[in-house]
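Quick heads-up: it's one chain on its own, the form predicted alone, in structure tokens.
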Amino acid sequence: MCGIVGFVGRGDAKDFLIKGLLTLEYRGYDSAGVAVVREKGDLEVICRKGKVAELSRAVKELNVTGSCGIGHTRWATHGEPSEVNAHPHIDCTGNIAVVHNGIIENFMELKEELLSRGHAFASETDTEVIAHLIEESYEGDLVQALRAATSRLIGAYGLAVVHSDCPDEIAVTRKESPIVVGNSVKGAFVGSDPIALIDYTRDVVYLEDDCIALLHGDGKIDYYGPDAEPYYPEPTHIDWDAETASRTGFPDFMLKEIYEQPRVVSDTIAGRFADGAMSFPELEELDSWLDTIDGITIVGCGTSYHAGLIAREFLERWARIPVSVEVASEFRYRSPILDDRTLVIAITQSGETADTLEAIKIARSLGAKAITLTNVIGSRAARESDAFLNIRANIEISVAATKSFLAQVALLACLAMHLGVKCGKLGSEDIARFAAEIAAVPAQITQILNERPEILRCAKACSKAHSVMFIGRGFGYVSCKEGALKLKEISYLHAEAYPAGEIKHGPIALIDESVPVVVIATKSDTYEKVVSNIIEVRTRGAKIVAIATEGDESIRKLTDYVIYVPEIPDCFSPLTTSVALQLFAREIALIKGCDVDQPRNLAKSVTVE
């Protein structure tokens, strides 16, 4: 959830550190800091609460120079957001600095032990114990000291460490928290996210658990396995478009990424359809095994979970295989019934979501095979699964997922068609029809983007509400769940989604003139039922915003506001209605003065439990 950067090489480390931390701002944070080994051999640590811009000013004013350093953006877990709790943390001697992502579960026990031996602590964090453990083990070998310290840790960690005695070295390691390293003629780099490195190198190594990398100022990187023996990993090439990390004229990343969705859907489905057949070369090794499956379990968190709910509809309709969809954070504490005939589909935008990673481990330990859909080639989820499908959404900066959600849904639709063919439930004519229908979606999304003035009018009408209810049926209900989540995430306005047929079983008691109701009423087999539900809430005084199919004029007589979307087969409606709801949530957030890219208390990637 936090961000780590580090550089050792030719040039001023602070320039890379500040730029890298700015690049990682999208992950969410409350404080930031850097540690630089100065040319004269001492360690300078500067931390500030708030934005990286504050840290940048302080670094400039203090004229911090040196060619080796580490930096961090912190999202508070242990200890309130403050300058004293910000990373990097140092040891008693002031020679060692550590930055850390993750949670150390046994830190209190370790802290008491260290205090009893005379160590002094400055912060409330779990991270500070690591600096003191390294201090006790250091005898001139930073790698050995880091290995000794981490052997005492229980929990998750991504670590980067510098020592004033080693002005041209950074030692890094990880366990269940992402770390990537890379090098160029300028030196060696480390980050918790490859986006921090892509301006300097496109070939990176995703460090494995319990491995250590030692970065040198000449650009060389030494790798040591869990057994302390050297090893030589193959780098992964990152082909992300660096321009995606800038707003390029848009007022915020969220709007930019919403506008990228037509291209993203096109990229996601490209090459999947050929001559009435589906193409999934990534699944070739599982091909014969997929013929034997008798159940599918989908795991994900947040928006990815919602994509999984939509996928269940696809899979059960087209492949006729029973599907369960699980919140990954709950799945890992259940006793799931899985075996060697169960396919597990894990959905994670970052590929590093802690709960989803654990769900993959559990599934495979029970004999199931796992396919992961993620946006990050080389991510841990991709590496630890039996197969990996790239959603091809490119870098997503805004914390609230938009284009990655549509990419997930589009790819899951293609995967469901593929399994439908394998199960003998779909033929070449079905695939040709579906291919034409989904190929039309990018242009339909573009039409919705032209509806922004009407969406703004609806948002203004709802912005002063204390709560918003979303209702729909079938695919519309799942789209409502994602729409309600978007509204909560970025506007801090309470919102809940309900199946429209369930409102009489309790939720209708919440409705009065102060609670707007957003209804997905697009053309479908349940349209008439949804109209009946609209009448029910209207008689309770609710203000109604409908998402309706273009040309449906009758809906205007029953509602206060209408946002039109192009006519589309119901199965693909989440790919269009969700775009309207993304824009609706964004407009309300802006009216309320909220930061749509970095909403409070949230991080882009949840890499701790």
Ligand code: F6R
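Keep in mind that this is a model prediction, so the values were computed, not measured. Residue numbers count along the first chain shown, from 1. C-alpha atoms forming the largest set that superposes within 1.5 Å between two forms make up the rigid core. What changes on going to the form predicted in complex with ligand F6R:
Once both forms are fitted on their core, the CA shift for Cys414 between these two forms remains under 2 Å.
A displacement of less than 2 angstroms separates the C-alpha positions of Phe273 between these two forms, with the rigid core held in common.
For Val64, the Cα coordinates differ by 2 angstroms or more between these two forms after the core has been superposed.
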Given for the second form:
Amino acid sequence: MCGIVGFVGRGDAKDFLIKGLLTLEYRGYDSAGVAVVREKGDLEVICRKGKVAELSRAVKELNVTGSCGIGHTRWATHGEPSEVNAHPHIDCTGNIAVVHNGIIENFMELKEELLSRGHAFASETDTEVIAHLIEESYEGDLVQALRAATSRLIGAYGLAVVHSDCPDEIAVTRKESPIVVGNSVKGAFVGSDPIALIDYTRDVVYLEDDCIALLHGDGKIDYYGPDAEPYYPEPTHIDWDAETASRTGFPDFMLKEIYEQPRVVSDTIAGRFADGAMSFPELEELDSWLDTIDGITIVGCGTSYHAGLIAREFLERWARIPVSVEVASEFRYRSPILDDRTLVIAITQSGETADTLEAIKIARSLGAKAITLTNVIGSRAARESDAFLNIRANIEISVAATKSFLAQVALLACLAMHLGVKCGKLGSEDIARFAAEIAAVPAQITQILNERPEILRCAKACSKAHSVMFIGRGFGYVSCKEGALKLKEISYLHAEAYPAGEIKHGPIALIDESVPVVVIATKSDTYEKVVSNIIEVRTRGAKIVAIATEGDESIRKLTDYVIYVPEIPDCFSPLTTSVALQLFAREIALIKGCDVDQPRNLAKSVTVE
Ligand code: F6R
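How about the form predicted in complex with ligand F6R, since we already have the form predicted alone?
Below, the chain from earlier opens the complete complex, with every other chain and molecule after it.
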């Protein structure tokens, strides 16, 4: 949630700040602001409600110049989205400005205390207490003041601070919220995500919890550990290609990321099959322990949870191990039964989702071991698990998860095969067949991308509905859940997914000619049953969009629209049907005039409960 940027060096800070905030806007876009130290004693803070474009206009109009500044794009937690609650927040003197990602849990208590000592507050945010705490501790040393202030905080924070006394310095720190720094001949940079820095440097340092970095205008960066002693971290080289953070000719990131999926699936599975065996070197240390497991619990949120539902089928079919799949926000408040024979698989694209992180922590405290699947190698989820697997989807910028979902599913399939082999349930012939089948998926996805005109026709037919129902069975049902989520989140159209066999137990009462029904009717063991369900909803007047296997002409007679997908083993069907549903949701959202990359009320990573 939220994005932080900062620059100190040679040149105009505002250019870097605005460009960086635009890059990080996918992380939050309720309001944005910058603080620029123009010269000693002169700090200018500008905030605007709404998107970064609003702020950019204001910064230009007001002609803000200065070579040291910090910026923030916000997804509101404490305090409504407004100019007054937008970051940066300042202290009583107006000399200190702070930008913050995360949540300060004890802010009410601190605020009372600060109020009683005469501080005046301008906003409803938790962040503002930090500016006042720094104000109280500042005696000419920003690092020391920041350390003193953060020692009072309970919660999570990534922080960047400037002081008008120090026009050549930015102090940054973090706890459970990412902060990345880097430098070049131009100066020193900070971001809450390396993507804000990659145009300036490819070598970055991920700051560790409770460490402080002091960025200087000549590009030098001093690092201090939790014990306040200097240390010298090794930078991490970021090897994303230059196109990663740009739309490269696509109208939006969502479409770009949908089109990247054939390549992503190939990248995800690359190297997993070696000489008739599965290859998971990342799990070597857990190898003998994995032989002892008698249960698996999968945790995740949203789309990642849906990937988990698919993985349950893989694991139970191929490894014959009982699996439960839990929404992380529910899991953490139950009394789950786990022990040292339980494998927990945490699925999180960002590696930052607060509920999933907590679920990992709880599971490990009960003796279970956790393997995390993530797209962010240095993320907390990766670091706080016993092992992690990189889904290799490359950075995903559109708020709606697309390519990360496919990568998760493909990798979970490989992992389930691996465990199936370990449990003695599968042999080299199964692996060979599986390898050939999954290797065909990228080309099959490309085929679906070519179906866009037909998908657009279906989208037009459904875009005026007030609600869309998705039905399917088995893997088709999970794809429906994911399809309905995509539609809801980017088009704001109400959508529900039901197991097709369940509709006559209630949901069919919703059906009339105004409620289109999307049915996953690909070839599977339950195909005939799904056809019966199509007839049931058709009889109630519903307009029907079927996702069917190419060559299935009979389905045309029963439905109004058909989107054909290539023939594929049923277990891999989510890798293709979901692509059709992603495009379907996007087309409807565009028809309705929605911003598909930055849907209202959402942000890319949910780092708060
Ligand atoms: C939906 C979507 C969200 C995320 C969820 C979990 O398109 O993106 O539902 O899947 O917030 O996020 P991660 O995977 O980062 O834990």
